[in-house]
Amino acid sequence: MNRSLFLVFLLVTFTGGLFFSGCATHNAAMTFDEEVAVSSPPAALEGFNAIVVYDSWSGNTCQIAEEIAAGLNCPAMAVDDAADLAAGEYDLIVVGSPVHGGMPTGKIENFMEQAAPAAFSAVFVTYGAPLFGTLTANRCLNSMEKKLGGQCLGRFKCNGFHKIFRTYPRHPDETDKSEAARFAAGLLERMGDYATTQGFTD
């Protein structure tokens, strides 16, 4: 093997290693608005009105949406069913999308453009692209947060199996779902003071 072929071989090997390096790891991550006071949530947020709206192409985002909704004790609604949803009537709206070219899906884009801002919001995405996937996920979250308006309490991202690249098989897995449930708990903590002051509790 001459030097040129050897260098090409090294480049291909290195690139392939980077391409698949994250496919077996957990990249779930969440951040919260640090300016929002954190308190223990009331035992029962009576009258607290929340909803999770999501788009999902292969079921990845749907799984995370259901975990977050379960943690918030609220419905999870596919964006196809949300045409008549009055988002402004909710105290908290959580919106999720798969990442498509660094942006949310067109359906989620349309929903956010037409929805009246809720008092509080949160955003989440699933992504399967290797290498720069986490960067495009952040770009997507930034776009969603900006379009929703209001006060965004937090954002969550995790891997999902990519049908084209075949990356992150079996994701979202139980660890991803557990992190999504923890994200929901974090949102509830940040809603605790608001719920008390707005008279959600008895």
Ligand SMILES: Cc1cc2nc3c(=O)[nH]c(=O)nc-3n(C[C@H](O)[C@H](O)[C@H](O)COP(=O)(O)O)c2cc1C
The other form holds:
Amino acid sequence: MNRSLFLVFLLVTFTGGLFFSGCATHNAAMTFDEEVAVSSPPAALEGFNAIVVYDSWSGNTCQIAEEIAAGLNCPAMAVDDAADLAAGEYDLIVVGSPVHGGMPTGKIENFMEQAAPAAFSAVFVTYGAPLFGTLTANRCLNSMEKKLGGQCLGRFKCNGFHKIFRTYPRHPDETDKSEAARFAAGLLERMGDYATTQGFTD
Ligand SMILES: Cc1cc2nc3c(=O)[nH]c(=O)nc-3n(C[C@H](O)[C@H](O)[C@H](O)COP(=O)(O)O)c2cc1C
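For comparison with the form predicted alone, produce the structure of the form predicted together with the named molecule.
The complete assembly is shown below, putting the previous chain first.
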């Protein structure tokens, strides 16, 4: 094998290794607003009015939306059905999107531009690009958090099967979903403090 062929072989092996090792890892991650106190929620959350609004082209983000909504005991609404949603009337609005080119989908962008801010918000994405995917997911979450307004309590991201790159097959998987449920519980814990000081309206 001559020298340049060997270098090409090394490069392909290294890039391929990185690509597939990146796809094998579990990347569900969440962060919360550290300024908000954590309290034990359920009893205080009567009348708590929350909604999850999401877009999903191939079902991944929808699965996470449903998991978070179940944890919050509130509806999950496809963005197509949310044109007339009075977002400002909710105590908490959680918005989710697949990452498309480092941004949320156009429908989610439009929704966030038009929606009046709820008192509290949270954002989540599913993403599927190998290697640089986490960067694009963070960029997307930053822009969503900024656009949505209200006090953003937390953000969540996990992998979702990428139809073009064929990465992260079977994601979101059971671990991703249980992390999403844990995220919802974390949001509730942070709403509990608000409930004891402000109360909720039915
Ligand atoms: C048009 C298009 C653009 C995408 N762009 C990105 C991207 O910039 N970064 C990324 O990590 N994943 C990207 N993905 C992958 C999706 O974000 C990922 O597979 C997601 O889980 C799909 O969610 P859905 O099934 O709810 O549509 C892209 C997918 C499509 C179809």
